[in-house]
Amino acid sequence: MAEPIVKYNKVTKYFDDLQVLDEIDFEIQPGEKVALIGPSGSGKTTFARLLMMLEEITDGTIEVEGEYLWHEKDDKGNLKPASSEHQRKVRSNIGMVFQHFHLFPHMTVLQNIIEAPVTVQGRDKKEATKAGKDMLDKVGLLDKADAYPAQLSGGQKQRVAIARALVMQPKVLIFDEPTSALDPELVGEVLEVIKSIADEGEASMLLITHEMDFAKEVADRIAFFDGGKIVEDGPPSDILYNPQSERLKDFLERFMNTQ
């Protein structure tokens, strides 16, 4: 087995006195697609936000491509808090697609997509524009390059957000419930785009989702979170059809009863 592209080691997270993650050990392999499922408040979104550095780690370490994310080594080889320069370098390998799109309303679709490659990565604007148009074509929205977010449907906005993440060429791509803010009739178009990206197989993917059929179809593994811990972790067929813990059995039964 290859070296993991992402490695959590005894990762703990508190919000004041509330423990949200409890000594999580977890690895993602290069190119692997992992779905996270579990009830609201189980810790799965916080787990992803620590990787994106949107929440601060309380204890433990996270590595990306063998480099510590929140730490770096001093001259004696001991871990110390990472400098902002070190954090930016390691985090540049990670992209995230949020529930609520987070597009800049005053920018066109294409401007939204090329803003980070130009300002963060320092890429040539002409090259970034070509790459941005290629990504828009990939998500089926090249004809919307000059439109503004207010002129798009929710599904189109989310596809633009996916193109914006892809243009950064991340090695790890996080999807945080990418369809939860969409009207039901728009969910399918976004899931199809994510599935096509997954089928290409290049980036590792972390998918936080309540779409069980989608998780079964796309993911190599599913991890079930509950109470800040990973209760079960395995192939979709085992997790969804042969749960071992009562907690996962109850979750799946409740979930199926609400569908």
Given for the second form:
Amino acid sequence: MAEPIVKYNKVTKYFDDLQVLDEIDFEIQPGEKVALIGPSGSGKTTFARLLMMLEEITDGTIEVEGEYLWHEKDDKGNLKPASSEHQRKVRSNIGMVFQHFHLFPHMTVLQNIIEAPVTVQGRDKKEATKAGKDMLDKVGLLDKADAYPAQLSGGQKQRVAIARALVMQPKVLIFDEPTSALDPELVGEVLEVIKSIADEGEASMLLITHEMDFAKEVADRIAFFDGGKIVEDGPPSDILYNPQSERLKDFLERFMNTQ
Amino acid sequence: MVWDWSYAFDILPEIASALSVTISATVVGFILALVLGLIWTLLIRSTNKIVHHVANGIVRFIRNTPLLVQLYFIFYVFPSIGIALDPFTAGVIGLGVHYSTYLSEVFRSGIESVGPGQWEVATALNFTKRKTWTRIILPQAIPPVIPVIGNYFITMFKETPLLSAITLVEILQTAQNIGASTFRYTEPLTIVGVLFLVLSYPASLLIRRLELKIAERY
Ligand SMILES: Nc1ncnc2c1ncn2[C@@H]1O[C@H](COP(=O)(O)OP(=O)(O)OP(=O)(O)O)[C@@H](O)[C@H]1O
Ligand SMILES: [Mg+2]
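The block above covers the form predicted alone; next, return the form predicted in complex with its partner chain.
Entire complex below, previous chain first.
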């Protein structure tokens, strides 16, 4: 098997005295789409935010393409906390789409998308604009290039946020409940966009979702979180139709009942 | 007491010409206040506890002591430690430093109005700290507080007569000098009041309009 693109090694996370992740080992292969499911508070978001470096890791290591994300080796080969340059270098492989979009309200849609390529990656503005427009086309919003975020619906905002993340060409793209802040009638358009990216993209995906049907359709693998651990991890058919643990059975049952 | 129009017109040019001192002290002082105010805000936000507490302490101290006392200090006490400043420089520094502490508070509220999501997405898009500030946070934090900043500008303008206390010949001092030599104070002091009114009232209207414009956009 190829070298994994992301590798969690005994990752532990505490918020003060509260343990949220408990020595998790986990891998994502290049191009692999992994869905995370599990009850509220089980640690899915925290797990993903550690990869985006939005939370501090408490213990363990995360590797991206064989490089430590949170650590660097010193002269003697011991791990020490990574410098911010090192963090930025490794982090540049990761992108994230948030539940609440977080578009830049002071910029037009197109500016939102090309801001980071130009400012962060130092790309040529013309090239970035072209790439940005291609992305907008891909998410079906080319006609909104000059609109401001306040003029868009929630579904459109999330599609812009997806285009903004994609234009950075991340190798791993994280989605944290990308549709749960949307009105029900807007969920479909966003899922459709994510699915089309999944179908054509070489990027790996880490997708936190409560949309089981969608997870089944898009994911190569589903990992079930409970109590800060990954309790089961396997192909969608196994996880959804042949759960082994009581906890997953319970979760799926409760989930079906609320549908 | 009768108002003497011809006397008033005689002295008007002299008083009005001193306006340039008043206005340049306001403008230079305010620029200093803006820059320093932003620096205070950033220092107070520092994750370094010592930097945070020291900056916070200084700002509180300055904000809670009278401007006049600070002006006296800068002008009359600094020379004893080898820093002798002319009245204009001392005045501008006094105004600038004093108002920087108010503006720092204004910047703080503007910055805090930008939600944590903007910081997170900046991290996710791999912005440096610096670019996060200049491209994402400040462009959102500043526009909503521009009216408040404008009001401080007008307030500071109206406080410049304090600088006469450290011998700066601005417009109040000029009027007083005229009054002292002619023994007529009504006209010169009235002119001073009217000049302040004529300048600050339209300015406040302008700010009001700006405020509406900004409210429209956000
Ligand atoms: N910044 C924080 N400070 C303190 N506790 C936190 C913080 N963020 C999350 N937690 C706690 O960590 C636990 C895991 O939260 P997390 O958001 O990772 O769960 P989740 O699986 O994403 O849940 P959900 O499905 O509701 O989004 C919860 O108990 C939560 O209250
Ligand atoms: Mg969550």
